[in-house]
Every structure is written in C-alpha cells, then in structure tokens.
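Heads up, the chain below is alone and in the form predicted on its own; it's given as structure tokens.
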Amino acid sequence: MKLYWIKAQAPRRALALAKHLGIDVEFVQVTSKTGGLKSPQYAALNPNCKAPTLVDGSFVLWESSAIMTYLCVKAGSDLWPAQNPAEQIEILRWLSWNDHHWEPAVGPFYFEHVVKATFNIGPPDRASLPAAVPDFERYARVLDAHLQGRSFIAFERLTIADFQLASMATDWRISEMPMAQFPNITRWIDRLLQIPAWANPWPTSD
C-alpha cells in the first residue's frame, strides 16, 4: 500500500491516521524531483492533481476523508465505525460541517501563515485577514459550544472527525487565528497534540 503526500493539511490527517493505526504503508512524498502533482504519472492516479492519494494494489483512492475511512476499515478501527450506521451518520455530519463551514472559515489564516511559508509563495497578507474574522468567529462559536464538556468531536472517543476538523486549526497560534477566545476548542486541540501521530505526522525523509 502506498500513500502519496505533500506537506499540507489534507495529507496530514491521512498520514497521522496511518501512523496512529500502525498500518504498513509506504509513504511517497510528491515533489518536483518526482514530477510533482501535475505530472502525467501522478495525474493518472489522481485527476485532481492533489494529495493525498492511496494506492492499494489495483485500488486507487483520493480524498482524505475517504482514505481515512478506508484505512480504518482495513485496520478494523472504530475511528470509523464501520458496523454502526448511527455513529457513521454523526461523523458524516461533522465531516460535512468541516468541509462546508469550518475549513473555509479557518482557511484564510492557514493559507497566509502556513501554506505561503511551506511553499515559498510570499509573506502573509495580514491586511486581508480582518475580513475573515466574522466567519471564523461564527463557526468557532458553534464548535466551541459543541465541545463544552466534551473531549472529542463524537462519542467521547477519537474518530476521524477529530483529525478532519483539527487539520488546519491545530496551527492556530502560528496562523494568528483569534482562537484564544474559544477555550473549548484550544483545549481539544491541545488534547489531540498529546497523540504522537497527530503531533508529528510527517514521514522521516531518507
């Protein structure tokens, strides 16, 4: 099994999960030296030319939430409750909420402070970020209220919903997100950072 990755938020959750579950997988970093995301070879695997992409024999899968689900099924892990439809529905609610509300709300901060630095595409444009604060605060209030009295997103245990929602928010300090006013979120993130695979998901370069 191979997992193709770049240093970005979507691959992070797939890498962290594979590492956390102890799955035997070859991590393949997609770099300019290997042709990059837009090379014909990589595009044949993932027509979106994005990462991550999972290859298991003749089976190819892209989209990080789908990859996380697949890895859980392979490992028999209840981080995705394959045998419990009611729990699946709850997790899907939060995956959808992340993709349509939370990720767009935190994304501008993450892009300016993390993506730009990672890919050397210029300094952060801090002047653009005040316009992003209202949406950030709107959805942070929703998540903070949900996490009141909870340690995880669902069922008081770790699930793929935690990795999905935390993938950009974990870097809230260096991204200068106005997160300090939401103590339940910061407490949840700090708890996730106690998980070794989440705190350090990136494969070691040879």
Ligand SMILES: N[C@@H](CCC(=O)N[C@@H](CS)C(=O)NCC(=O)O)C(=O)O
Contents of the next structure:
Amino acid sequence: MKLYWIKAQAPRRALALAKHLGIDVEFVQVTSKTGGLKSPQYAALNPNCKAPTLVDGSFVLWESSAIMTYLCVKAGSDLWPAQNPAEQIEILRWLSWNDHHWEPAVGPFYFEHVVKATFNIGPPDRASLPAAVPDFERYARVLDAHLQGRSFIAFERLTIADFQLASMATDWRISEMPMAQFPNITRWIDRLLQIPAWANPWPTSD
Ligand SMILES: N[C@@H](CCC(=O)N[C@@H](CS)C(=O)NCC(=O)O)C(=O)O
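Switching from the form predicted on its own: structure of the form predicted in complex with this ligand?
Below: every chain and molecule of the assembly, starting with the one above.
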C-alpha cells in the first residue's frame, strides 16, 4: 500500500491513523521533485490534485475520511466501527459536521498561520481574521458543549472522528484561534496530543 502525502492537515489524518494502527504503508511525499500534485502521474491517481491519496494494488482512494475508514477495515480497528451501523451513523454525523461547519470555521486561522508558513506563501494577513471570529465561536460553542463530560467525540474512545475534527484545531495556538474560551475543546486536543502518532504523524523530519 502507498499513501501519498504533503505536510498538511488532510494527509495528517491518514498518516497519523496508519502510524497509530501500525499498518505497513509506504509513505510517498509529493514534492516538486516528484512532479508535484499537478503532475500527470499524480493527477491520474487523484484528479483533484490534492493529498492524501491511497493506492492498494489496483485500488485507488482519495478523501482522507474515506482513506481512514479503509485503513481501519484493513486493520480490523474499531476506530471505524465497520460492524456497528449505529456507531457509524454517529461518526458520520461528526465527519459531515466537520466538513461543512467546523473546518470552514477554523480554516481561515489555520490558512493564515500554518498553511502560509508551511508553503512559504507570505506573512499571515491578521487583518482578515476578525471577520472569521463569529463563525469560529458559533461552531466552537457547539463542539465545546458536546465535549462537556466527554473525553472523545464519540463512545468515550478514539475514533476517526477525533482525527477528522482535530486536524486544523490542534494548531489553535500558533493559528491564533480564540480557543482558550472553550476549555472542553482545548482539553480534548491536549488529550489527543498524548497519542504519539497524532503528536508526530509526519514520516520525515523536515
Ligand atoms: N477533502 C479532502 C481535502 C484534500 C485537500 O484539500 N488537501 C490539501 C491539503 S490539506 C491539498 O492537497 N492542497 C494542495 C493544493 O490544493 O494544491 C480530504 O479530506 O482528503
């Protein structure tokens, strides 16, 4: 199996999960040296020209949440409860909430402070961020209330929903997200950072 990645939040989920489950995967970093995400070879695997992409023999899969479920099924892990439809429904609720509400709310902070620094595309435009605060606070309130009295997003155990929701929010301090007012979220993030594969998901040190 090969997992194509770049140093960014969506690949982070799949990398961390593969490492956490101890799955035998060849991690292939997509760089300008390898032709980049827009090379014809990579575009043939993933027509979105985005990362991550998983290749297992002739099977090709993109979208990090789908890749995470695939890896769990492969490993027989209940981080995706393949045998439990009721649990799947709860996890799908949070994956969907992340993609449509939480990620767009935290994304502007993450983009200005993490993406720009990682890909060397200029200084953060801090002046653009006050406009993002109302949506951030609106959805952070939902998540913080949900995490009251809970250690994880669902079932009091780690699932792929935790990795999905935490992938940008983990960097809340350097992203200058106004997260300190949401102690259940910050405690949840600090708890996830106790998981070695989540704290350090990257296959290379650069
Ligand atoms: N919904 C996709 C998002 C994929 C995505 O947007 N990947 C970003 C990194 S987080 C990417 O490849 N960006 C590079 C680009 O757009 O050029 C997933 O979860 O896999």
